[in-house]
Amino acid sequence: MEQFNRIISRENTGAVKLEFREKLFGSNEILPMWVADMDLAAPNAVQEAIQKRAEHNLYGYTMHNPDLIEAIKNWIRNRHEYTINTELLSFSPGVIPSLHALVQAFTNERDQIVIQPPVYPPFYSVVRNHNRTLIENELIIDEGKYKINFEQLEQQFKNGAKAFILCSPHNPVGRVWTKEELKKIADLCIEYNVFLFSDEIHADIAFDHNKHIPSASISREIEQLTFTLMAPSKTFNIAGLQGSYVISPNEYLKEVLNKQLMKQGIMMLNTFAYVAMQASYESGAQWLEELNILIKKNADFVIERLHTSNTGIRVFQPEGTYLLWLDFRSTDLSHEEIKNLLQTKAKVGLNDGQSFGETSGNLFMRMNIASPPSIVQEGVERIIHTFTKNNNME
């Protein structure tokens, strides 16, 4: 755990989290707690594997090797109790490029595609940029927890939806969907013949009794409709190396997907993406166990501090991911007022909740807590000081 207490400067490394502070928040003094990568060093095994490969001073086009395929299979089986057919794996630089390919390959213009706001902003553009019809199955808050509106979802499937993009675990609300919930989704997809594009990039980060279940593992029937999108990028903080993969339902659909990936020119990864992916899955298990303990402690700290403050800010209890969904509805401030206070007074950079859904994200913000505890504590104290002061002024 000591490794996660070390503050590592990311200045002058081209880190998006820092480089865009001025543009997005109006100041370079902002404490960045937005982009979904970590301010924590990747496992030593990853660095060592990259350095070893870098010593061979030829960096031409590179293919994956059988050991990587086996590492992926073993990781998913050991961690998520799902045995995959490795013949159905396809590589791409990231989950979002994969989603673009899936939308193009398996739906037509004006086809209806369902997403679940508040949700990761690129889901919107993945649908709209290809002239598909966006259908919103907005999550509902019930007893302080986000749940799926299954009645509405079934009606949307009945109305002709061709595909459903599931975020599992869910970004930004932190839900780890239960087996019961996933079975309901599966049953509806099967009944109405809806493709399930399951973004499971946060699969490895779950807390307490919550356990990620791959959507395709629910039944043989749903497996034949599900494209599972996974990556070690969020898990091991290697997103900048750009490596992910898709598990297709069968050989025919894999071939259709591969043709689309080839059209987009994204079927081959860079040399170091393959190396990092293999090292992560072969040697990163213990590092991940310690990471999940840290993230849970950070989450508990933020929740406790905010809930016992008089700011009116609340946090939805995360079941997974290193992202917190902050609820400002009880502050009696407008969304713009909240943003202004965070940026100009607290000087903390959070993701604007409205980017996850104009209505469902109004009066919400997303906080990234994958940082050393001292950084998370500083961010929270800045927010509490600012919003407490604001309450006192009223």
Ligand SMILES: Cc1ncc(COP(=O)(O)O)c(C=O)c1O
The other form holds:
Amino acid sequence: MEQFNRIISRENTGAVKLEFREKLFGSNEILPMWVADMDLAAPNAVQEAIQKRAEHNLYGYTMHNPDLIEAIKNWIRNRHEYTINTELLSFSPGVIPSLHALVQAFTNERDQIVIQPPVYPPFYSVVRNHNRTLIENELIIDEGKYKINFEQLEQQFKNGAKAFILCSPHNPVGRVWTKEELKKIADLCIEYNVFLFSDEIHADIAFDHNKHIPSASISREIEQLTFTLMAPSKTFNIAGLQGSYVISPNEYLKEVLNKQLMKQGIMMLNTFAYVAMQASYESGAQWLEELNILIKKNADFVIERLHTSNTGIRVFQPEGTYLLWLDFRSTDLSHEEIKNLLQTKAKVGLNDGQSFGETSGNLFMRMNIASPPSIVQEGVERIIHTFTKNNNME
Ligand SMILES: Cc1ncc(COP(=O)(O)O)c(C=O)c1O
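Could I see the form predicted together with the named molecule next, after the form predicted on its own?
In what comes next, the whole complex appears, and the chain from above leads the way.
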């Protein structure tokens, strides 16, 4: 745990989280709690593997090796109790590039594709950029918890949806979908023959009894419709190295996907992405256990502090991810007022809720808590100080 208490300066590293502050929040004085990477060092084993590879100063085109394939297989089996067919793996620099490829390879212009707002903003562009029709199956809040509107989802599938992009676990609301929910999704996809593009990039970060279940592991039938998108990038804070993979349903569909990835020129990773992926999966399990403890502690702290404050801000209990979905609906402020106070008074940089869904994200903000506890505490105290009722009119 000690390792996660250390504040590491990210100045002069080109970190997006810092560099874009002026543009997004109007000032470089902002405490950055937005873009989804961590202010925490990757496992030592990852750094050592990269250093070792860097010593060999020939950095030409690189392939994955059999040990990496084995490491991916073992990781998913040990952590998620799912045995993949390694013949069905494809690599790509990112989950979002893979989603672009899937949309192009398996749907046509104007085809309907379902997403579930509030959701990770690139899901919108992944559909719209290719002139597909965006269908929104908005999540519903029921007894303080986000749930899936299955009735509407079935109707949307009935109306001819071709694909469903599932965010599992869900960014930003922090749900880790249960077996029952995944089974219902699977049943509907099978009944209406809808492809399931299952973005499981946050799979490894889940707390308490919440356990991530790969969508494709639900049944052999749903496996035949599911493309699973995974990566060690969120888990081990190596997103800048750009490495991810897709598990296709079968050989034929994998070939179709590979052709598309090739068309986009993104089938091969950079030398260090393979190295980091292998090292993190082979040696990162203990580090991840500790990370999950830290994230849970940070989440509990934020929730407790905000819920006992007089700000009216509430937080949805996360089941996974290192992202908190902050609910400002009881602050009696408008979305613009909230944004303005966060930027100019609290000086905390959160992701704008509306970027996840114009209506579903109205009066919400997303907070990244993958930082040393002292940073998270600082951010929360600034917010409480600013939003405590009767304080914010000063
Ligand atoms: C749900 C989800 N998918 C994909 C990504 C980005 O993936 P990549 O960097 O591999 O494209 C993120 C990053 O925050 C995410 O939260």
